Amino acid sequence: MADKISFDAPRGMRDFYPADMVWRNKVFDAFKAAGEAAGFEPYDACVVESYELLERKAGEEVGEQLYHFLDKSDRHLALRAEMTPTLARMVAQRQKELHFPLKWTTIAQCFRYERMTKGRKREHYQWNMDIIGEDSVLAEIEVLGAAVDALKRMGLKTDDFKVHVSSRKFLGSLLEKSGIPAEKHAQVFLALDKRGKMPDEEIAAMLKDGGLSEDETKATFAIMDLKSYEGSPELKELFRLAGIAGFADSLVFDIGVIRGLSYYTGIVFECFDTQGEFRAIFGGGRYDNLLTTIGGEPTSAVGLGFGDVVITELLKSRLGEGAVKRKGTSIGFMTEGERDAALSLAMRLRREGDRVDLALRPQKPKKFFSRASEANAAKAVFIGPDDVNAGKARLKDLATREEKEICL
């Protein structure tokens, strides 16, 4: 007898069940929406990938993580795990054709093997939007703006997060100014990426494996405690853009965002949520040199990757349940005699633009009004004999319990 087949998806993967979709798509719907009013353009690719273009720009332990295989043809393949390199590569297929500077946004399927944690899976989307071709601090004020734009069509007030800047080259030159020469910078980032993860003695012996003496390690532990920007340009240039649009607010300078990944080389950003409770909500920052690594032209460009995951705990944690809007219409009918009218009925609030849920057999008003409820209809309509004789129903508000005559 045959194994019993397990009915779980396959650890760290996730189904969508319609009530998760409902969540899903609230996040979708703002991150779709805040693009666009910034005007970004979407685009899409292939989540299938060549091994050696993502494991050219993943470095560190990411390369580690990737789903990788070989195809039927020895094809060494890979499940991308972000949208970085695929963007790279499109940008420098057409590097000829495109016009600069380009803003694009997706949201992308992305596979990562890696430990879960609270706030991370093996599977999950991540909208990007990157500006490519632009030196000037303003495509960074744009993508910031649009994931703060986003956060808020989802519901979340200023005091519910904030986003944590820095810059990379500012930390490298208060590095410089300490005495650590410059090829060491790569093996410090790396350590501080870690603070917060570890114990300081752990960072401060990474800090020694890498070649700094002890003096090196305590200037760098002592950078570390810096309050202020006043001498980075571009941040002041940053904070000051952003008091005009209108979200400095929701910015908060501190010098221990380092972001991992040693293709950042400029101001980086994280977002968290003010209490502390969970991962990183979104994270990224300019990037001038990553189309040069897979073989392109030298390109400036900036970066936010903005996951599902943990916005999607947040939201429930900060919101409840209620926080997602009810919508639509659910329409029933107590007798086979009823079902004409019923149909006629959501078709007609179809072509005027209703979202319609039609029941498709006959049911008891009780078990009708539950059902409508929790599809999370925001109104309701239950045809009997009396209302198909009268030509008129009663459309009730699920929320008011208020009812208006609607003619069938």
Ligand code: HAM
Contents of the next structure:
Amino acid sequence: MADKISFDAPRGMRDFYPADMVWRNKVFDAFKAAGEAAGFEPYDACVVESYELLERKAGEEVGEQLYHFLDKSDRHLALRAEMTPTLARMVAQRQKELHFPLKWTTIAQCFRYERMTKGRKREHYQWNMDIIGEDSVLAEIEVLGAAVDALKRMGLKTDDFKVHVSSRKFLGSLLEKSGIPAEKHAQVFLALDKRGKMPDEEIAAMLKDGGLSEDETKATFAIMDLKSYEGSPELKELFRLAGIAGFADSLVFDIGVIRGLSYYTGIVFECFDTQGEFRAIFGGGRYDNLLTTIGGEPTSAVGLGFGDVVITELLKSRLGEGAVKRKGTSIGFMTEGERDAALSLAMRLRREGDRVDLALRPQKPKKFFSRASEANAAKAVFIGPDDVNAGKARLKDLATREEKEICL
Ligand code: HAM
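What I would like now is the form predicted in complex with histidyl-adenosine monophosphate (HAM), since the data block earlier showed the form predicted on its own; can you produce it?
Next comes the full complex, and the chain you just saw is listed first.
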């Protein structure tokens, strides 16, 4: 007898059964609709990249989490952990032909060898919205506005989430004023990003490793208590424009938002549920140097990554199972004698544009209706011998229980 193979997906990888697809589609539909409404163009790319493109020299977590391997010709390849390096590569490759600014969007499957915690898997889908080649803060507004729009389309309310915003440029200028030179900032950012995830003593040790004196470390912690963005013209403009766009109440200034990726250069943001129950819903910011880092021409850029894992957990918790829309019509029949009538009715409704699930064999009514409910059908018709004789049946609305006649 053959050895039994485990039926589990590899740790951290995900199967999507039909019941899971209902949620995934709800989330993806909102991503796509919000991207479309804001005039972003869809793109896609390979999941496998050269390791060289994805490797990190800055000691960032994502670099350590790469799934990588040698192919049969000894090419060093890796599965993408995020879309941004791939996007930069694609733009750099056609930099002469493309018309900037670009507004591009995709839903990318990404892989990270993460420590498995709530909201973190080793495989996730990430909605990306990026604007390449625009310095104006209106680019940040367009990206953030679309993300807020997606959250609303999923059924969340303004009170359910907040986008925490800061600026690395602003933080950098404050550090500089405290005498901490620019070459130390990358290290300071990586250390500060760990705040809240590890004790301040460990952060202080990281800052010391990054070359900061005790006084500089103290000054750094003092800066982190700042509550006002008045000293930053770009943040002031961001909040002002968000007011005009109608989502300023979804933004809050938070100097503690640093971001774990080293390529960010300006405004950075991260979205959280207001109850503080889940990990970040989405994150992003301005990254004006990434194209030059990989050998392209200097180009400004801003974008975000919005994963499917945390948002699905949040939607299930805040909206409940009832949030998934009922759709289509289920048709069933009692005996073989009504099968032809059921098939005819199904074809007629499909021609009219309805989504119809036709039972494949005779059933008892109770069984039929419970299956139709489970399948989240909006309506159901059960055809018995009397209905065929009368030439009509009853179409039942499964949410309201109302019935109306339908011709056979
Ligand atoms: P990130 O913060 O590493 O940024 O990821 C963005 C979002 O992807 C997170 O807020 C979370 O929703 C989701 N995510 C990341 N890792 C996982 C995981 N292991 N499991 C589940 N969800 C996850 C980036 O990746 C940037 N490239 C975003 C960006 C685009 N910046 C500019 N353009």
